[in-house]
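In structure tokens, the next block holds one chain alone, the form predicted alone.
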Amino acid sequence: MRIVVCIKQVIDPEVPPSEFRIDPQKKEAVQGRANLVISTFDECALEVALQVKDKVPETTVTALTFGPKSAEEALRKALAMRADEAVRVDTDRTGRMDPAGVAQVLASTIQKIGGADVVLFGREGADFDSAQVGQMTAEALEMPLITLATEMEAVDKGIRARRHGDDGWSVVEAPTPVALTITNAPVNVPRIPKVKDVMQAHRKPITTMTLDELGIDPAILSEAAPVEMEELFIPEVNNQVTIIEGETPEEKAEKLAQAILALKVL
């Protein structure tokens, strides 16, 4: 079995709020002193496909991120957690791209590379959280999705999920190849990589691809996007104490009503 898992790098977002910047002119968060890190779901995600690696060891895991040069930090985690196989399209010639353009340029690399019979990915991203990329990028490989799921095992010409619905859980079987979405639970908090692991993960190859090599124009994906950012922004808290007095509970009651009405919250 092949095993696609799709990461992506991010601002750690355990970061402090004081320590939060973000670029106004180019609508993006800011580094600064906060570390980059795989994005929470995702990391759970490899963790799932990485369980039944050990289970089934023919199983192949390819770890596969849409990021600038920075992103191959992401990628020797995941060949430090034992991911076989790094694979990195390079965003230098793009800017920000909606989850449609990213789900774009997931799906061609993973024809490109051999196909998958299974694509994970994390539930959303830990930055913008907009819960598309899984979504989209299993319509352009015309697979089936599952989504929200917590742990996977590989059954007879497919695999068998436990999956989180509204109505509580629930356990799928579909044939391969599939896609699936994977959300955080007790059974798939990602693995620490030994230290041998992490030594041998910066020897190991990272293969890199471009847009050029996956027959995407950057400028087409750019025009097509159905999303625009327009603004961001940190908002601003002002925080204001007003202490009620009255002789009285009542009275105290009465004036906590007028002060409430004219701030109009009511």
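Bear in mind the structure is a predicted one, so any value in this text is a computation, not a measurement. Positions refer to the first chain, counted from 1. Compared with the form predicted together with its partner chain:
- Shown are candidates F233, P68, D197, T60; the hinge separating the rigid parts that shift between these two forms corresponds to F233.
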The other form holds:
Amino acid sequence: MRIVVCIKQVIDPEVPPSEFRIDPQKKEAVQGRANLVISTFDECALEVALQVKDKVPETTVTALTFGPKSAEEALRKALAMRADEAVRVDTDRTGRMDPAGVAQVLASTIQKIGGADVVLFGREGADFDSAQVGQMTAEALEMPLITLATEMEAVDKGIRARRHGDDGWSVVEAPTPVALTITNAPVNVPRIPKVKDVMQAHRKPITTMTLDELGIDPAILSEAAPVEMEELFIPEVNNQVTIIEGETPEEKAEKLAQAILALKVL
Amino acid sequence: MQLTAEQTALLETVRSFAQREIKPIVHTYEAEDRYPSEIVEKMQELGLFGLNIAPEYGGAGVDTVTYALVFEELSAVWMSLAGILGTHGIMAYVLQRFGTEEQKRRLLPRMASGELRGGLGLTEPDAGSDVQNLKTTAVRQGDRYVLNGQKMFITNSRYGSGLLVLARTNPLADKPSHGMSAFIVEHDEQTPGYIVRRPIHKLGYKGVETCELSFEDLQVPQENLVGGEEGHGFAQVMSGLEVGRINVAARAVGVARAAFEEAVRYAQQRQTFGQPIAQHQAIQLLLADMYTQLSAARHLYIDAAEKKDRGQRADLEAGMAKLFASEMCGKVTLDAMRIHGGYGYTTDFNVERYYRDAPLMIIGEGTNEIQRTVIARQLLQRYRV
Ligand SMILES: Cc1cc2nc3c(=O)[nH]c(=O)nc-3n(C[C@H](O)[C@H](O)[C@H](O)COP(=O)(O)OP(=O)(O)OC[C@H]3O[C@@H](n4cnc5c(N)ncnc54)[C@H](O)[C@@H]3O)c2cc1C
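Let me have the form predicted together with its partner chain next, following on from the form predicted alone.
The next block holds the full complex; its first chain is the one shown before.
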């Protein structure tokens, strides 16, 4: 079984809020002292793929990213976790890219590298959280899609996945080829790579492709995209404290109710 | 120093491991002085025991700089774990550098996997700084050596399964150091003649065992004489201690860094006289000195490690790094305690542990007085008039 896991490199979402900055001109987040990491849910997706490989060693896992040169480190991490191959489609863009355009890039790349039995995505990027790339890529590849899965195993002619539904769990099966978006769960906490594999990952090749080779016009990623980002800003939070005075609890409750009504937030 | 992508990725791996697996349990293990078997198993899986062993023998083959950086990282969470790796790493280094090809093939892969976890048996009740005065003897009998004697303060000697032992093979040698040989002793609870007299109770450095041993007609196969030739043990072990000193310096920087980071955070949260204590100049002076000294210590150990990696003699640099870093650690951990006030003296905070761990680095792997004599001897040679 050939599994392709699409991973994105993002600024570490664990960066303390006090250190998070954006560049309003470029409309993107500033890296500052934060590390670049594999987007949280994408790393869970990698773990899900590698667990299939642990059980069925013939499985191959390819990590695929669309990103700048720095994103090679995300691929190296994937190789250190023991993905078999790594592919990067090059771009010099670091800010937001339109999900529909990204989906087109990923779908074309997957076709170009010979297709896949299973394509995995994180359920959403840990930066803009738009949760669209998985769905749109599956559509472009004409694959059925299972969303919000947490585990997967290979079964006869396909896969079985456990997914997180609105009112509980469901276990679904699908023939391959199939695409899944993965959400985090205790079963797919990403493994810590072995030190030897970390060292070896830096000696493995990474296949690099360009949009040109894929015949894709970079304009679809922003200028010609259906959605344009007008403004990017950190919302200002104003904390105000009003102490409600009163003789009795009833009186305080009454005043509190009045105050809430006056704010017109209900 | 600009870290390479490889070093960054490796340290990131060790950091995630430390945060996920060690941090949540360190307080309990420390308080109970319990050997962290579960963590050691995970360190094995991660491949930490093979860090400085060449890939052809199953290790990761990192250089001295990277190895030391890993020690700093682990020590910033729990220095005792660096102790479990420390003398194991020295034994691996000595074997790799001086062992016969047969010894390397037989022993290093097992050391790399952590199946054979080693230690270093030099010190004796009457031979610490003056290790040349050691009394343990190894007498050849047929295809084996028979060891007799006592060893003191031997870390990893109970829960580990191997020990690099320095013993006297020729009492009549021209110089005492030429009469010593190093042996790989493999042991378990049943090994006849390998007797753990008692675990030594310590101020800090909890969790990892340090024991008093005696050897009573302990049989060691002749194949386990390091390098296959008698008389080279002292020089072999001293070369290993050079790496050991660099790593002790890195440990000291790790502990001091943890103490500093907790202090600088605490100083911004704790208020006195209407403002965070970090606004009082007295506290700022402490913070500035702590960070300056800890950064200087890091430069020293990296410099020594780089020299070693270039194949240059590095005993002067390793000695200076060990001396400066360990004294710095003693001072910085005390200052971190000052900044925490009374809370720093309680076991509710980590600084008291850092403070208790610091003196070991001043005493272990050659006391700082001995470091100074080594440094001075070199300087007098270098600047001879
Ligand atoms: C927790 C712990 C773990 C240890 N682990 C190990 C281990 O795994 N393996 C191992 O082999 N050893 C180990 N040691 C032993 C350690 O290396 C020795 O304690 C150290 O070398 C000092 O020796 P000593 O204790 O005999 O002190 P001594 O040599 O008796 O020194 C006493 C004092 O005299 C000073 N002094 C001695 N000679 C001179 C001199 N010529 N000039 C000036 N001052 C001098 C010393 O600096 C010190 O201040 C460990 C020690 C501890 C505390």
